[in-house]
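In the form predicted alone, a lone chain appears below as structure tokens.
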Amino acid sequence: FGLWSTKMFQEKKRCCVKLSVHPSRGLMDEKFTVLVQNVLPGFQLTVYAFYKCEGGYSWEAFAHYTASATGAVNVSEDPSRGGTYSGVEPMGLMWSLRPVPGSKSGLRMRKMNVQTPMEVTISVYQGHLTEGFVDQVPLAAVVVERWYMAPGVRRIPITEGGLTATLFLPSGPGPFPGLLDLWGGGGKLVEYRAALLASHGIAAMALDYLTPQITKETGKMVDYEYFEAAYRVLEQHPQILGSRIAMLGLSFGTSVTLRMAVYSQVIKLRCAVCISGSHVQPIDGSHLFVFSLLSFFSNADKTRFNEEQHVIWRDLLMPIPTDASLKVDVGRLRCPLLLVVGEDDQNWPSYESAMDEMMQRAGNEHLLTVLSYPNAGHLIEPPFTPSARASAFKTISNTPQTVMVLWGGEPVAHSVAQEDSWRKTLVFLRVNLYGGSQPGAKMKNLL
């Protein structure tokens, strides 16, 4: 009788309690809100995420609570008193989000099909759980999508001019201001930051510029006359505000983007933004020699390991030169810029390349916003994307080789870095993009 008694009395409570998040369906950089309800004060319980992505990989985060006299905990005004995060933090069940115990190493979190959600679900277990949650029953459970597309936003496959590239055209007729989005030296066609863009109003081109199409065709490496292709498209859309178009690059993306927006006589920026990059690279140079010397870099002395050999590549572009041939000159920027940088990038020296002395001297550093971030690393992703501080990284090469990078940055505070970041960004965005005639609005006082 005893025995039944107890698992009726579980029963009971698992029937009882009450989980719920708001809004259960929402963009990406949407934050929600988990509420436990219907439990014991004081009584202990773990609340987990869930999501097995694309790759076939599993992830999962959890934290434990200690229900109020009320018998709820909401995890948006709650400390969390352990798990894969601490403390009060709103998001912490998607940017603490791991790989399961037993998966391959070297593992990355991204989207890969923005036209399908993020299915998360998040569950609540008795007692402060740190394992086996799969041979547990909840007590409660709800599935908790995040889109990269908000409705109404359209993805239009671009191939004309040699292109790889997909546009992200914004719910209704517009027209919107355009956006190149240009990722790093891993390739590929990586569409969910341009899809976040549409989201929020902007006409956004993610664009493959190291492996497209026409690369696996020919051979060889595209040139500048590639991006200024790119540029074409958007400027000429019907949908498009072809005098308000900006560049976005992060990594080896940011190496491209200032070059066009210096240098380029067909490309003429509202704005740019450039995440964890640098300014230094031979400026005589093509598209391909710029890769390839930075490649070369890559097996110079300057790299180094750490105790658990991931590959600090921060060294190669160090110091920052004081040849002028080997530096974009940034004195000559025409448009405002936002500079984001992780303090603790140890895959380019970011923070070492703000370019704040360049433009002063030359008269234009009222352009330049620099968002700083201390203990965050190189990949400063949309908000809430789960940090990798090192991962698997295939090298873009005749004898391409996979390595272990480390990208440096903290968790919690590489959190802080891409909420904070990303929200400053499409404030940028809206004011240059959206903003009158003038170009280069005091920034510093906007954000």
Second form
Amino acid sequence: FGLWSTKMFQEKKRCCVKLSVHPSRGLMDEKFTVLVQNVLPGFQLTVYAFYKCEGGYSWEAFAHYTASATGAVNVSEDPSRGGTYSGVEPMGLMWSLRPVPGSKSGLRMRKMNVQTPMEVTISVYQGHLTEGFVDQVPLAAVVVERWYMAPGVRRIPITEGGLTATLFLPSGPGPFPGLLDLWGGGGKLVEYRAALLASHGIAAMALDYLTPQITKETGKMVDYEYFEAAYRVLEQHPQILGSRIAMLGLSFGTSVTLRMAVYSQVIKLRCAVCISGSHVQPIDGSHLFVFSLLSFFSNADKTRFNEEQHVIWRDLLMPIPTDASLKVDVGRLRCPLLLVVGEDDQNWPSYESAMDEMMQRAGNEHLLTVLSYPNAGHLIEPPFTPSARASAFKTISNTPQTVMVLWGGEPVAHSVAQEDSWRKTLVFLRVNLYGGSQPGAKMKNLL
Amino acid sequence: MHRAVPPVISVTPSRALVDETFRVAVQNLPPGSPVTLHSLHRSEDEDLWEAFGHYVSDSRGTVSVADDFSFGGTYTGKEAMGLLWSMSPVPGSREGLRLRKKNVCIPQLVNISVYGGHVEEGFGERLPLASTLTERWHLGPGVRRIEISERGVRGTLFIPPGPGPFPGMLDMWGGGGGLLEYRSALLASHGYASLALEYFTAGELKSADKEFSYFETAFNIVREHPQVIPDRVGLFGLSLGSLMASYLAAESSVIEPRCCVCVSGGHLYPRGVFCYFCRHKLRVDEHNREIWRSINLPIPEDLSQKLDVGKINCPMLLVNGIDDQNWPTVECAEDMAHMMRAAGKEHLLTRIEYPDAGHLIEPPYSPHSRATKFIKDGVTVILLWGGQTKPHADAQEDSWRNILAFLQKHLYCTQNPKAKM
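What about the form predicted in complex with the partner chain, after the form predicted alone?
Every component of the complex follows; first up is the chain already shown.
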């Protein structure tokens, strides 16, 4: 009898708790509001997020709250007293997600299929729990969908001209500004940032340039012509404005972006965004620059390790050389440039590179905007997904190996950097790609 | 060739439940330009529905539907959701259409576009300056859909996500028949395990003379579900379904509904077949649309012709439109109140009546149809439901908010009437 009445009591309590997340279907870069209602004032509860990624790994985040005098908890306004994040963090349940205890090490969360949403279960548990969530029945649970593609965005695989790419067109007749989206040294065709940019009105093409089909077949790395072909696909597309094309690169992608922006005779960029990269690279007039860059960045002598034996590669390009043949001549840039750097970047000396005053000396610094984030690491990605201070990285070479790379960054500061830089990147792109006929000057006032 | 940069149109959130609001905005227009905001939806029956509003961009070249005034079109004034509730079939469409979602597992897709100038017609022949797609869902993420075919009962049960247990609902539509899931899907998205009940085949009103026990069994299927709290199951009915709900609440000795929502219903229950068709009282308007409201007027004094609502023991919410041309719902509500008062049950009754609203009071932002096709025993007629579009839309929005608050209060054990929607 006692057991039955306890169950009834628990059921009665459970039935009262109302949990809602709004919007229940949002874009990956949209904030949501998590609201718990109808608990007793002062009630202690844990809000819990659970996600099973495409690789099959389980991720979780949680935070401890105390209900207000009106018997409610609003995650956007109330402070977490502990958990995977603390303080007032509206999106903490997303960016503080981490692999569940016992998981494989070195995981990094990346959605490769952007046509389906990330499905996150948000639940509320009684009390302040830190573990054993799987063994407890929550008071309530809801499912939230997080999408990289807005409704109406079209995904178009591109294989013409030997390219391995995916074009995302915003919904509507267009024409739209275009953007070439480049990731870093891990290669593969990573679509999610381009999909998100298209959801914001920019026709974005994600380009695989380290492991494209053509390299797999011929064994040769791509050269200028590959990027110029990608640019032409955008320029000639009937729904893309040929005079309003940008390039966005992260890490190694920055090296490519800066090289093309300055030295390509074909690529004429309206603006460029370079995240966590450097202008340091050998400039020898050759178009086979990707191959030489990969070699240049593999100087084993300068590789360091931390106590956990994670690889630190930031010293490879240090000190920033004074020799002009070892740097892209950014003094020749004619379009606005946004640099996003994390000051705790352990993978590239992006902050030091940003501080190199080539543009000041050349007199075109009015084109430059630098966003520098204290305690942020290397992988500055779109907001509200977890960052890893270190993760497993498979190198691109004849003898690929998987190492644990130290990216750097402290979680809270890094998530702030992601949220802030993404917002400002969208403004920068909006102003320069959608704005008046003259390319914009310094962005300072607008950002 | 230099091409102009187009404006950017956005709908936030781009994916939402059908009862959630959105913000439609256009940026990057020349300042002070006249534009038309337009919505377009292709229904599951392949009909096109549209709405539009006339705006002028501000000095920054933006238009915000939620904040700015529409100066013409299918709606005027500051109407954040006007592009949805003022939709009607495009010129040249078939007559008497009604927009109802059949497959709730996929969303309603609505195209929202901006055209240059103040356009009145011919949207299909013009190219918009920009357009975007928005998804409107009846089904929230994680809601489970279970087809029910047991103990002779047919319907679809929707269970909210989470461990439960949840309050339950038996959801009954009206005289059109068939199985309509969309309101139950929406109720489940708000935390109620709701069974959309099929109790007669579409178009065969005469077959609606189901055994009383059919509804009691359906109620019990909900009540006995492992994820439903047995003493927190309510009834929700519209039109004929509303009558059934009241009948069950008053007369059943088997089930005890926790509360009852009755939209556009009544308490007049002729014996045997639902014989609305007393020919001499059937009126038609100048367009030959049938008006049924006077068939059962005046409200009979004879107690054998109406439900003994004094026997009802649960809270009742009556939602009616004063311009209801199909059923004399307000007159019924008045008589029901009188009867319940006489039985000392007045405290159980809440009546909400909306001026210029018609019979089909549905979840908010759905288009209003003043008259639509109805299959009356194999014959297609046009029934006049009543209501004027704007007041009817207001009634749908306001009543839904009231209904959810009523359900929250009686089924979720909360006393907070100011709960955020």
